[in-house]
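Read the single chain below, which is given as structure tokens and is the form predicted on its own.
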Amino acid sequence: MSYVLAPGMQLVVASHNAGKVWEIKQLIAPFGLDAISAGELDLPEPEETETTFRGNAALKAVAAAKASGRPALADDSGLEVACLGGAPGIYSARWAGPQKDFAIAMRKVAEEVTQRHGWAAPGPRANFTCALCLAWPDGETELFEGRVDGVLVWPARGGQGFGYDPMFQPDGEDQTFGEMEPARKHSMSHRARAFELFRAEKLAGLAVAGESSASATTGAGAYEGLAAAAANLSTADELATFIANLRGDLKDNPDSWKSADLDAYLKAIGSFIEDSPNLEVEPRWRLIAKALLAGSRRA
């Protein structure tokens, strides 16, 4: 049996990753679909025990659908480096350590390649793969897979995106995903290609209400995007881009800022530091970003 999606439906995004949740929300919003994350529903994260992207995507989607009683969308994605036998692959996030610090993960990839093979231009071949799974509460699943090929660069370049984006340069481009404007990256990324297959199969009959970019730059949408970036950035370049975007938010959405002057802004940052436990485990760039963002919205 093939189930049908309809406007007004709420999908569970089977992820606790703020960046991934925000990106999927932007993709489905124009079709009249809403999304709530597994984290917002306090759903546990299942252990990823499968050996493929498709297997882990299905595992996560089915777990979220059964636990919530709603359709769930999950992806499993990662970087595969040819000369490393496809590593880090399904372990891409684990290479970033318990704090998901992708500065560490990118350095590890570069060191592994250099130690085993050296590093010669134009860089080792690599690809990003994304498996997207739609699951229903009865356990039925539908799978869609996208891939983008390219080479790795080192040192990493750019402050856009997240994860391994700053060290991946897709074929035919002279910029890394970390250097590209988000719209450019999203037009060719592995997740976008998987979503295009999902859209053609499951959303073809739904009217497009408008471009998601509008909601992403104003009001609550702007805050969600900034919060997703703050939760995922791992490098100084990404922090610099975040600060520029935060300044842009002040210009575009001044009424959303609760801190009307510098004194109030610093007070809000201080309150965030005082109220947040275990800050010492946060990667330093991410901690700075979260504090700056808290100052913008915290009363």
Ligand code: IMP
Contents of the next structure:
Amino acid sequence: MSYVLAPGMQLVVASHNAGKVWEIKQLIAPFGLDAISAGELDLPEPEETETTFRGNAALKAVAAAKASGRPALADDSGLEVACLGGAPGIYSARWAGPQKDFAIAMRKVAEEVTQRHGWAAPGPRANFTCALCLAWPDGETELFEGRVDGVLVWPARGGQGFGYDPMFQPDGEDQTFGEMEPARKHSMSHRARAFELFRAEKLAGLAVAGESSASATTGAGAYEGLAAAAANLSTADELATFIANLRGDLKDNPDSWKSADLDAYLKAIGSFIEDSPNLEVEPRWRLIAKALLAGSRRA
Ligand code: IMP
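Show the same protein again, this time as the form predicted in complex with the named molecule rather than the form predicted on its own.
Then the entire complex follows, led off by the chain already shown.
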């Protein structure tokens, strides 16, 4: 049985990764589909026990669809480095450790390559792969896979995106994903390609909403983007980009900020530091971003 998606439906995005949820929301919004994350629904995060991107995507989507009673979209993705036998692959997130610190993960990839093979220009071959699974509450699944090939660069460059973006340069480009404007990355990324297959198969008949995803730079959309960045960034470059975007948000959406003046802003940052548990386990750049964000917008 093949199910049909319709405008106004709410898809559960079966991920607790804020950066990824943000990207998927941006991708489906133009088709009139709403998205809510598994995190917002308090759904448990199943253990990723499969050995392939496809297997793990299906496992997560089916669990979310069954638990929520709604269609669910899950992706499993990662960086595969050819000379490391495809590592980190399905373990891409785990290489960043419990603190999800991708500065550490990127360094680990660079060190593994250098130790085993040395580091010769133009850099080792790598790809990002994304398996996207749409699951329905009865367990029915459909899978779509996208891939983008390129080389690794070291030192990493750029503060956009998330994860391994600053060390991955797609073929035919002179910027890393971390240096590109998000829209450019989305035009060629593995996730966008998997989504394109999903779109052609499942959304082709749906009208494209007139206002598309313009909310990305205004109102609530901009805040979600900032929150996603604050939850994921792990380098000083990414923090610098985050601060530039935060300043842009203050300029574009001043009425949404809760702090009327500098004193109120500093007070809000102070309260965030005092009230947050487990601050010492946060990577330091992310902690600064979260504190700056906490003082910015009204709840
Ligand atoms: P997953 O949540 O199990 O799919 O893990 C995917 C991991 O792969 C992420 O945490 C990132 O480390 C990495 N990854 C996937 N897609 C991207 C991307 O677009 N840019 C950078 N890193 C990515």
